[in-house]
Amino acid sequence: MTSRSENTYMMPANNYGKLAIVIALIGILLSTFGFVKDPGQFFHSYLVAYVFWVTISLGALFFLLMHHVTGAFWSVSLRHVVESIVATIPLMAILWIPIGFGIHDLYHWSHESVMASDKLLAAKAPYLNTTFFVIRTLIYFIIWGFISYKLRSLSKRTKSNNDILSMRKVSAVGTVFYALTVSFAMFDWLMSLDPHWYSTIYGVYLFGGAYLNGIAMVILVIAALKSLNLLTTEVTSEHYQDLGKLLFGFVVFWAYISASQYFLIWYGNIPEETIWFKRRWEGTWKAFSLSMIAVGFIVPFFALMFRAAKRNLVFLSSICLLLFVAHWMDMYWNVMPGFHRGNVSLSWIDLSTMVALGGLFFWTVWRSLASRSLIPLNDPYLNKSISHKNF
């Protein structure tokens, strides 16, 4: 293995982290004012922003799990970048607290009077109750936090194949728990906004969007590091191409699962199932839904078809930003139709909450990147990753 100095791969002083925390503070101040002015709007806007950012953290965690489970060597030089995004999971646990305080504004099943007057909801009371809802959320974050902490701590001392095998074992077990907890978290936080509606594919659909945007975040962080002249030879167009392939594949996967959910429910024509989609096809929600398909699938699908597009970091980054727009639209589309019936009603609080959580997210990522070398210097497969070529 070529000898490399750790100091060479430490991130130099820059203002990205300071800028992120300043932006976060501005967003927090504006969001606090929004809460005082309109609590109902605030909690729904906050939920949209929260699921946007937490799904990116979870998408990056799945990327890390698959990296270890499959024994991929091409992504070794990206591993510390991915781990820095995964490091936001403890932050996401803290940022869930406002949702807990806003549970009565968000989830009408949380009101005892509603449960008492609705026989169908009363039957779901053993599962849909405030205490168990909070306990489940705590369990989700304990599991995600443990998996991410274990993998990151093992990564710090990786020097041999035995260390890599240990991470693979943790990831193999972690993948099972990940699949279960992410599905149930999406059922709890989003699907239970309309407790009469259900979809068995809902967790997979939201997982697809999470992984897609987790990959997009990896690409954007790499682009930010490249702008500082970092990882210039360690992450190359070969890596961009592989990331682009994953991006393209999960654009199709997300669209396929979304369409499958829609067509199966619409074809079944069961009133308590179709009402969820009908609500998103009324008034200006119809145009919003069609726009989301164009932004989230049609444009990136054709843009990412070409090999040259996947190998161009600037172009790939622009597609990632477009996918972020689509991801926000997707989360908004899941949360808001029950609050704004008939028509889309955008609020400045939607923006302030996104800015607040986004600033904290990037500040955490940047702190994690600055805390150690940008690449795993002692990984036995690092040289193989750097010299990786696509065929």
Partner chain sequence: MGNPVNMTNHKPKQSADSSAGAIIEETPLIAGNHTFSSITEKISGVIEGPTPKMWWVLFSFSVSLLLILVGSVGFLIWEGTGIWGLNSPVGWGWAIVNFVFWVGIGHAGTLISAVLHLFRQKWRTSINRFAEAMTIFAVICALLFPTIHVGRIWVLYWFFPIPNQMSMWPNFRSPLLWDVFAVSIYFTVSLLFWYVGLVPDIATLRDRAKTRGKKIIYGILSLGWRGANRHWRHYELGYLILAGLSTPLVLSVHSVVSTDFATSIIPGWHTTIFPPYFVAGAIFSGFAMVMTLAIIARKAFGMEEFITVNHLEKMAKIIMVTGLMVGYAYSIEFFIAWYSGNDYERFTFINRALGPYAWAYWIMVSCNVIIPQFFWSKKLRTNVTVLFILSIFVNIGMWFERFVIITSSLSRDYLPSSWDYYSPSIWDIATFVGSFGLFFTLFLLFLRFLPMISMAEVKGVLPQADPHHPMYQKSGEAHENK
The other form holds:
Amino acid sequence: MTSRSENTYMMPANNYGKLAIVIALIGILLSTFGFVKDPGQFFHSYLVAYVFWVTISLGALFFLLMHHVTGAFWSVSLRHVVESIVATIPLMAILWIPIGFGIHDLYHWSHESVMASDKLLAAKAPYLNTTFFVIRTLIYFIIWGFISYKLRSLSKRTKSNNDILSMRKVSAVGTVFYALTVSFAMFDWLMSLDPHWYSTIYGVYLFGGAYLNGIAMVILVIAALKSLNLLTTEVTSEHYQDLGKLLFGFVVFWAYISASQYFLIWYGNIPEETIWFKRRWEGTWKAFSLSMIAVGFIVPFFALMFRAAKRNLVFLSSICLLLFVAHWMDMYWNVMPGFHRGNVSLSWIDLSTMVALGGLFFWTVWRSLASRSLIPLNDPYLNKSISHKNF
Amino acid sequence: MGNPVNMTNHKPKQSADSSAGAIIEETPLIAGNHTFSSITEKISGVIEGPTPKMWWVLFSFSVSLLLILVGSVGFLIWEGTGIWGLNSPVGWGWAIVNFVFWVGIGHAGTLISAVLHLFRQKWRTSINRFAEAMTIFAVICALLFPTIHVGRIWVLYWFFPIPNQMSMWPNFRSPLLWDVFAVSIYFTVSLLFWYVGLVPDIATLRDRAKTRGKKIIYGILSLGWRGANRHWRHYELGYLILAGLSTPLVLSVHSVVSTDFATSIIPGWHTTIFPPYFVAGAIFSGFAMVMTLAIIARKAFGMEEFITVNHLEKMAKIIMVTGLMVGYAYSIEFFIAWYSGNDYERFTFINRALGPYAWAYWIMVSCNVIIPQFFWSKKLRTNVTVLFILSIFVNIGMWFERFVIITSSLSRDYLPSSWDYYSPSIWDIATFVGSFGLFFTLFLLFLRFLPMISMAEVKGVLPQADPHHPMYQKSGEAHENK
Amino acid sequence: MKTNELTYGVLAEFSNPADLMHGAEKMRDEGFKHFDCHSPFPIHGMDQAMGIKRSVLGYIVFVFGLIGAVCGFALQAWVHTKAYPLTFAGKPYFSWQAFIIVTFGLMVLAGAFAAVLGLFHLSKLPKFFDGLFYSKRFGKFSDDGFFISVDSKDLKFHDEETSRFLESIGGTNIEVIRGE
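Can I have the other form now, the form predicted in complex with the partner chain, not the form predicted alone?
What follows is the whole complex; the chain from before opens it.
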């Protein structure tokens, strides 16, 4: 067994973190200006950016949970990278606060007069009310924060089988809580934007996009580290191929779930349900919806089908960036049609909020990566992971 | 059933000390000190040896059940679907429940062969052969029910796009037609997959055959297989491609079955979570059935070294995970029914839990959600007796799930004046019981005439099958090319 | 008697997968083209050891899958817009959404048949007669035997020299396969 020293695996000083924070500050400045100018637009843009980034942290959290639950050894050398993305969860909890302030701009049901005058909404009042909404969000973040804190602190001292088994136990129970909290978070933050509409698959649908883009983020962070000549031998094209396979699988999963939702509602043709898709099929929204299918499914599906594509990091990262575009479109498509009825209407605030949150996101990831060795040096499976091969 | 020999397989796990650097020793996939040759002897021996008396007992029993099926289907065709317990609101009764039940069971085999193959789960090699066989027989049972449910089975060919003198074409926009395509394609592809897997093993039987008759039959079926690398290289890729094609197929089949219900506008049926929820339920029930059969077969044929407790434990984990997914779907459905604010949706779910079919609902919840929770305990999920009993409960629970969905929604829909309670007639019960006869007859024939475990694949997971294994390093010089 | 006999090739036995792979590498380096390794199960890395390329089966399946999908979709579109247009559930005649499932099914069906027929075709199977079946020992390949066979049509083939070469690389029970 080769011994690896801690120092050689620490990230050397670089400018990526600084760059991220500068970009974040510019984004925050512009977004603040946006907020003053047009609060309605600001809150909607902010929500799009927020769900874009929070689903990526949650996707990475799921990646980590699955890594432990399945006892996968191939991803051991990626574990610290994944954990550094998961480390953005506390940041996401803080970044939720503006949504709490924008509740009246975003959520129709938060106006008591509306609720009182609508029989259907009145029936939902025990669930859809501001106090309970905030309490639920708090619960979600406590659960996610607890799982990620627990896994991270166990990961720090991973030396033996017992540590691995205790991470597995935490993850097994954690997955159950994860499934429920993520679904309800998506019902709350996104589905209730149109309080009349409901769909049982909605949680699974957003989870699919979250996990897919969590994997994409793992690949992109690796690409960033590789650009600094790090992890040259520890993460190989064998790992890319496995990540690529997962990516391919979840491109299909996301498409399958969103198609099921669309298809059953289209076929059933009940007005109270079809209205949601009708809004996304009017004016320029129709072109937007169709291009989302192309960007999010057709192109990545054919691109990731081939073995060579999955083994080339440059190609794989460009597909990941494309998937980010699709994910942003997906979030935009979920949030905006209720606000911009009839036609897509892009605003510069959409961009500034994305940049602000993205900068903070990367800054947190980078700080977390710099805080310890890039790979779990004491993990007994590390060598097995590094030398692993696809057949 | 707890065989002491099996229990020793678990010893290595504990013996690995928890000092730094030690990895969890992987339990060997195949227990005992098997050689390539002893595997051939053991598995082919089952087919070549004399027929056990017990086999005849079980076979006669299964054939008797099969005769019940033949009788009840014969009477159905003669008399019409009026002999069943169907009534005005409940136009779909046990026949469709049984259809969905059997298709669901038919999901595990291809899942084990295809999905676990893609995920490099080598433990599948011990169970995939008979799980696939089970799949095929379960799908045959499943196909039977919609076939006889159409009433006039002599015009069954109307389902297929065959040019005819009436210039009539099937309705491709109907979920029932998608079923015809999905299930029959699934059957065909599973059969192809199974046959491809069998070819090398049939070649073994050919090479061992003593009589001329057997030589010819096995010779034809094995297509002249010579185990050449110029065969294997296409074979391996072909198998991988079939796995890649079957994976979306197996997930699509139960999704299509779910559209039979979900495309309608009946409360409790029309809900968007149905496709993935049905798929999870299918895997859940399929693995439970594989578990039940595996435990019987390993005991009956002394295959404990191939199907170890380790294998059973892994299946138990899959049952638990899919059971949790099913539980998730039940809860989300219930919550969204309330959240919708729609009176009909709310009523349907309250009616399920508290109405006339509450007994069935609670059987379903207990068997599918509560029982799998026992598998959190390692002690229970490595106890063969417990596994056997719990797997049967899951089978029962999943039958009731389909019964609850179909019957409770139909019996009380929008118009209270048309509500009615549904109960099966004797012919419903006879047909269902008889379908087990068909299933077990086919399964017993398979156990008697074909290798129940894939010899070629099990040999491939032995440590000595790997040419780069350390045991070969000392003798020869190092490889130049890896 | 001997004049009627044909020489099909030479067969040599090896004791385990590792020796078989070493043997294959040496056969490749010696320049043999028409030789093959026989084993009870597939051995990873053997293609490279023998110097043969990755199977082309994937492309065949891709093409047939595509044909299956296109034909499946065309059939449904034609039936519902031209051959037998029926209004049903208020849906348009050309309801592409509803055609996806059968299209997908036919794609998989065509792909699966292409995979199975293709893999046997590329392996030159079924082939019920082969010179190797004359050998008494060859039947062991499906149990626990590892063999290298050299076909007599290989340009480098010479029954005695090839036998000697096989022996030098570790082969045992060398057998020149002859039959009518």
